[in-house]
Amino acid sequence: MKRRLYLETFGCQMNVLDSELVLNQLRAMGYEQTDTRDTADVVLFNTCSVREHAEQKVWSRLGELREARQTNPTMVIGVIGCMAERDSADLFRKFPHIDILCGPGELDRLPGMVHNAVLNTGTARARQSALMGKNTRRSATLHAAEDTLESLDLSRSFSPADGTKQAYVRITRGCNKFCSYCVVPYTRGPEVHRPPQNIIDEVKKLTDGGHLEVTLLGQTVNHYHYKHPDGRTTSFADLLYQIHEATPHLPRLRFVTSFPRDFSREALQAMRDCSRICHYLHIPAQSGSDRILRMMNRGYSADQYLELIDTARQLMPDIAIASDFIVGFPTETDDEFQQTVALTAHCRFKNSFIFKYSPRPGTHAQERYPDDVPEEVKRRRNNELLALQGNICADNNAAMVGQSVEILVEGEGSLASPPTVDAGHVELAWEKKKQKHPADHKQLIGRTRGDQIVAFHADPSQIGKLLTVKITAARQMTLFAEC
């Protein structure tokens, strides 16, 4: 009988990919995925340490499993990902029912750890951990980690019967930026760049299997540079060109997340010149204040960020750009926050992910800077920036009404109905009647090449296809269309 595996993922796209790779390995060992946590034979949480809220969810889940373990004493419980790497012994101490801890740099060892834990549930349970620790920053250890982790990516498998049309492909692991607020360099280790041919082969395999969109992943994806044994270097721009030319049947290629300091004009030109690379950038600014950017150790000024955004729009007028911001960073003044407001107003982002600063244990900011901006001030700044971005989103979306756009249909949805007042036009009773949809049509959700969300009604058989639709109405976060 197959053993049941419950795997829950928190955090970024990198964690989503890690979970997919882990799931592939465990399926090959006979595990069957289940959505029922408390009756699973193995429960794994793939965790994130970037935001406090994601960590709190994991604490809650682990607390709930105390009772489940009592009713299901052979259940194996594992915490993998960034929390496992950062908290290590503290997790075992707070939650003694945990059996496995495995950091993101050791995931190739996880299948064996799970297998050993399952075999030993009838005897004295032995805790297992596979963590990088500080020693992985030594070059000798780094090369060993590179070899073993590369095999995890190369071993991925999928079935066209799954119907999945979108996939992530990792091009770098780890991060060397050491932004003062960020724990990622400590939990994912130093930056390692995968060989370009391995990446190309992986994208080819996905394309041959019917995938229509591939997203290249990296903590700072545009910093990719692979040094070949013969001394040559493949840059990020080179990699984009090579993947584009090697996969002519892949309709969409995109990438996240970009770092402003390293984004070259050559990479922007590759986006412009390669017709199947999506004109979309997720490129976090974090602040509009040069002083705060220096405290964050970001390595660029607000003017340099604005110059990059303006250059991208000169080369690709239709480009959609998303950003990230932290408000209430230690010592941030009202004037400095208003500089962030001004930058946001100038850039007119497609959307922004806006967070109130919270100290992350083990980071430079947590150790050196007092968290001295009052919570009510953080909340006010957060709400003000959200309101501004919301108005920009509404304006950007309204400007798309009447356009025909290509979307990749992702699945069924349950989003709000389109507004009854659109561009000064009041919907009449006969128009409402005209807009009724056939009984077999459902609301479907798709995404444009610029990552805008589009809702429309059609037969569910359209899921997984590329369609051209006409935008008929818009809300702040959603476009509505007819096909």
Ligand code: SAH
Given for the second form:
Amino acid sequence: MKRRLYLETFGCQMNVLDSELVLNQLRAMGYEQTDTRDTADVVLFNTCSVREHAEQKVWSRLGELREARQTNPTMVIGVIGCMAERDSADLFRKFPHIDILCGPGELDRLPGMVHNAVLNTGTARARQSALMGKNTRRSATLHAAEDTLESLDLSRSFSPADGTKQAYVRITRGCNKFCSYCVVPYTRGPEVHRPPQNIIDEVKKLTDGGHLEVTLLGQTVNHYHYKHPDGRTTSFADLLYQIHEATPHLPRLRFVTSFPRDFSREALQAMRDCSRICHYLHIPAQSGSDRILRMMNRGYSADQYLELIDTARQLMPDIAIASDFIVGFPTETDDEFQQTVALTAHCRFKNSFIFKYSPRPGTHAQERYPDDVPEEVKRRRNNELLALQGNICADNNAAMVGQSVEILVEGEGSLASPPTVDAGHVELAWEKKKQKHPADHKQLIGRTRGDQIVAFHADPSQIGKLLTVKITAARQMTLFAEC
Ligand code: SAH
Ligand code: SF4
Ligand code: F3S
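Now that you have shown the form predicted alone, what about the form predicted together with the named molecule?
Below is the whole assembly, all chains and molecules, this chain first.
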């Protein structure tokens, strides 16, 4: 009998990819995925530690499982990912029903641990943990070829029958930047770059299997540089050219997340020169104040960031740029926050992810700087920046009405379209048209090359295809189109 596995994923794209790889391995060992958590044989949470809020979600899931475990005593519970690495001892103490803790740097050991736990539930239930812990820095000298984690990425298997057209491919693990607020260098460990041939082979395999979009992943993806044993170096720009050339049938190649200080002109030129690389950048600014950027240890000034955005736009006038911001960083004044507002207004991002500062145990900022911006002020700044970005999104989207764009259809949607103040009139026109759709048509959702979401009505057989559609209406976060 197959054992049932429930796997829930939190956090960033790295975690989504890790979950896919873990699932592949456990499927090969005879586990089947289930959506029903409380009666599963194995429950795994792949967790994120980046803000306290991300951890709270997992704490409440673990709390709920106490009861489920009593009625289903052979259930194996595992916490994997960044939170396991960051909070190991405390997690076992707070939630004694956890069987397995496995950090993101040790996931190759997870299948063995799960199997072991499942076999022992009836007899000697023993806690198991695989964490990098204090070895984090020691493994900095590891060469990717000797990195056991490489085997996890290399083991990737997929079936063209599952119909997925989008895939993530890791090019770099870990992070060396140590931005003062961030847990990632502690949870994911030091930066390790994968050998270019392994990356190219993986992208080729996915393309041959029918994938239409590949997103290269790294915490600072554009910092990629691989030193070959013979002393040669493959830079990020080299890698982009090589992947593009090796996969002529891949219509879309993109990458996230870029680090402002690490962009070479060559990498931007590679984006411009390779027609199938999407003109899309996610390049977090974090703040518009030089003093706050220094306290964050970001290594660039607001002016340097603005210059980079200008260069990218000169080379690719149609580029869509997304950013991240942290508001209410310790000691941030109203004036400094207004510099962030000004930077946002100037850059007119396609989208911004805006977060209230959350002190993370063990980070430099948490240890050195009191979290002195009141919650109320953080909330106000968050809302002000969100409102500004919302207006920019609405303007950018309204300007696209009438254009024809290429979209990759991702699936069915259920996007309501309540009129908004900004785009109410356009919205209304769309509502009227909606009545005319044939009964077998459903709302489908696709994405443009610039990562904008497009909703339209068509036959669900269009899912997984590249289509050119005409934008007929716009809302802050969504474009509406007709085939
Ligand atoms: N590697 C990426 C992003 C990592 S985390 C990069 O460097 O750009 C994603 C985002 O979470 C960050 O860009 C930052 O805006 C936010 N973030 C990270 N730590 C945070 C913290 N302690 N409090 C609030 N937001 C945080
Ligand atoms: Fe965190 Fe900074 Fe690394 Fe991004 S670059 S993962 S924010 S330490
Ligand atoms: Fe979260 Fe870890 Fe990603 S902390 S953002 S899951 S690298």
